[in-house]
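One chain comes next, on its own, written out as structure tokens in the form predicted alone.
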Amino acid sequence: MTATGTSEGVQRMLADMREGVLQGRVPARIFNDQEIFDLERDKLFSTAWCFLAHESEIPKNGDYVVRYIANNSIIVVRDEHGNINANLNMCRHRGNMMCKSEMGNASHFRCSYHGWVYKNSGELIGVPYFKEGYEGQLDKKQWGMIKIRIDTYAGLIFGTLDPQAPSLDEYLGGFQFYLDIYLRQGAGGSEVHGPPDHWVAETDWKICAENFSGDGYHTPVAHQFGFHLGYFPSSGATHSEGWAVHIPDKGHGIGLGHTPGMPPFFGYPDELVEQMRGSLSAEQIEVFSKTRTAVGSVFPNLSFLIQPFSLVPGEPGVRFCTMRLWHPIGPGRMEMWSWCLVPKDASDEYKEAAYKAYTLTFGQAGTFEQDDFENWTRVTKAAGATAVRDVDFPYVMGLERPRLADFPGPGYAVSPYVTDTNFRNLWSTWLDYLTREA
């Protein structure tokens, strides 16, 4: 398991990490260090399935976005006949980067160094003094922009830098039965509402991630204003009553919370409702009808949250959904992307009141992302103190939890909801791929 660069101290943390994770123990220091950057860096966003983008976001012909796997830039573009395509933002003559608008349209990418010229799909077509300085000869079809593989589910485009990855749905696992919650909201799907929210945060990106596998316990807590002032359609009494599935040795987790009593499908049109009995599965019907919340991750670093949300305290609430992106570009530092993602046949009047409750709660500035960033920032902060190298965290909640053998869904599933049972599939999975052979 050495990795070249590694410290000792940081290969020892990782070995006795292996039992600890079993017994519900995590090592503090994971959440802000140098070497544990690099190392994710290069043994795990080098090769899993990373999120890119949705396709929603280039709907048109030569539509792009510019995204990132690692500290890679990839230009997400659909081409002139209609296909995705991804490709590092370099140019193949000395390196420069192609594109620095993070969102657009253009049908071809002119490299503002030395002018080489490249089609939206990549194809190099252009090079200036190609008779007088390279005398006709250079190989134009050897020379275009590096391809990035991609695969797609439901909307999202995921990309991987191995190409002896397995396939994305092999990847997935089976998470694709909770992740139509969030994309198939009636019989067109999903799409996003607007550009995504985008910033920079003092925070590690696990924080995030983990808190979105499944952690309702910190909701009556951080956010126990929503429940006294009613924005809730829910009480803290029953808050944690509800479902935690992970796929095993997947990483991908969901925590659903459920409220005894509220209408199945509470907060979405009754159109849609419609739509989603025709589109869903059986099972699906079962487990999302009596689903409250539902906060997810796919594995590394993408999440997804669907709440009720009432706009009016003590009025019916209205269901938003969020996707989210976190990024890193440094120990205990990362890029953050949000989105509101709507149902793509709902009516004007339900995406803009769905939108106006993301913005409220899980926009760049909303109440409740304001609560996690402050809470998030400083376990980032403490967790790179060095008092605090050798210091673990309790992960035992829920440790002796029998799983649930009729559950209707894919996975390993427990009941309540508040548990650390996800988020140790999270870190053994983690390790798994921090600790392989290159």
Contents of the next structure:
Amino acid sequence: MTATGTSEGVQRMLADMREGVLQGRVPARIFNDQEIFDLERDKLFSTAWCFLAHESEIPKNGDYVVRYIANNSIIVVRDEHGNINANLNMCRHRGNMMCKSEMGNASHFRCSYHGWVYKNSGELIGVPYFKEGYEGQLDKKQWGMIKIRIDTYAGLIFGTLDPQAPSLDEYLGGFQFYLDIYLRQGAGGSEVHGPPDHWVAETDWKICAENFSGDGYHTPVAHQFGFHLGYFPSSGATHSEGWAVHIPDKGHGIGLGHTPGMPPFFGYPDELVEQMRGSLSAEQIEVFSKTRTAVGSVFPNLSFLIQPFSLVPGEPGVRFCTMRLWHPIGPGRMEMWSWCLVPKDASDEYKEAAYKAYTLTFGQAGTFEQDDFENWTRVTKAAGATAVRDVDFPYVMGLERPRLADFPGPGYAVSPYVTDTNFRNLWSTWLDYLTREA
Amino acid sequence: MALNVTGVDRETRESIREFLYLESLALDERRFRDWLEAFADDAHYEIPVRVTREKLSEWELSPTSRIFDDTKETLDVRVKRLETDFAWSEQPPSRTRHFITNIIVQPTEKADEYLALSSCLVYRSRGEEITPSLFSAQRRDLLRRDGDSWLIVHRWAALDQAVVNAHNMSIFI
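I have the form predicted alone already, so could you send the form predicted together with the partner chain?
Below, the chain from earlier opens the complete complex, with every other chain and molecule after it.
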């Protein structure tokens, strides 16, 4: 072990990976390893912008949700002035957890240990026995709750533990263009349909983030039942059509699957399509109107999927949108958070139909979701085996594929959308974080 | 609710209990077609998302978020899927055991419909995994008399865990 706590074996593996990713090789070991998990916690999640919550989860003053960045519990709260704050979920006095429920509404937080009281903005305002115990000498301004730096994009609230991190705008690096397909579904944008499902799985979070950064390759096999029952608005023959785009050196990627002959913005109500023609740019309309499936990941661990789906095979579908957070809790182990986003300005009937499509497909009991996690748990288990320590996986698909010169959106675009191009960028970005000097 | 024993006759109560046991046996024996027959054509099958909240909160079971939100038609889709060779989440199948206890039968405003409350513990084992998934739930079933048997008109089940300790929900409660 070195001074940084990482063994020479893992350091060598990461050093080799620098060249390996460019040639399309990724070590299996990264998907289930204690040292890799520790490095991710200390070097990646401590500096990246991490998704915390959607603004529509805390619409009223005092509304809060409790979320995580790595193992840090964070209260995301709208204060009495309507501003969003994020503070460590910890009393500054002796470290007791302040909020033990996952959501609620409170003007103040009071610690249940010694009774320190904070405004919901995090400011310390009440200290028991202030005169008798502290002789009035405690500087309350110094001992507020610990603030987390936050910023927002189109309703998404991100936080970072790194005061030196670049701006969120710079961090997203143009991926905002693609996020708009999920976040600007109509003039009023998107909102959550309700609190997220969450569950624990023996799966490495990165497998999920990779899958959602555009793995169209798994769909015809992992979700073959969908084709078999006549569900899927694409066929095995045309499934690979579309684009894959990523933001170089940022890790974000999206797959945009096409179905030939599908009407523009298929699966949205007419009035929303009208609104989107106003809320999206001409370039976005050119890209999104053709898109059947949009499946994308914001590095490191926020993903989205939009897809038309019908409850009954063969009927025209409605668009549902899932937003998901892959929260690492140990090597090869994660907690999954999954929301359904609906267009804010849509009718209640449409919102309900979209939510029903979500529960049947990608909620916790969703038929597509079930199969993904079944595969991902097996991949994770295999990656933890000693004989797999030195095994690489091939990431060579599309290695020689040329970048599209005239693609209307930002980033590095290739076609068709079945490719490993986005994933190579994801892994080289991940590697940049893990090998950074402290 | 006061602890009053309601006026449901013994025969009805026993018949409903027997029905619930037979229905859970069909699930445990993976006779999903038989199981589906237990549902009325207008059936609703729902499991709300549970949220950890403070004691005085308005709700703990989300009014809008659901883990299952099925009709007989969508349950039929789920069963059709299980009948294909591509339902990987159940390949090989989970071994389940439904423990249905504390069954309380109450009358409703309709003469041929009863409400059955029960506690449900589902033990689920997969492959060589030695740690099972456990789903503990309260169920409320609205049952309609159907000749000598019963039909489930509405199954509502509330899981006791807010964060479910299972990598998927490819089984039925």
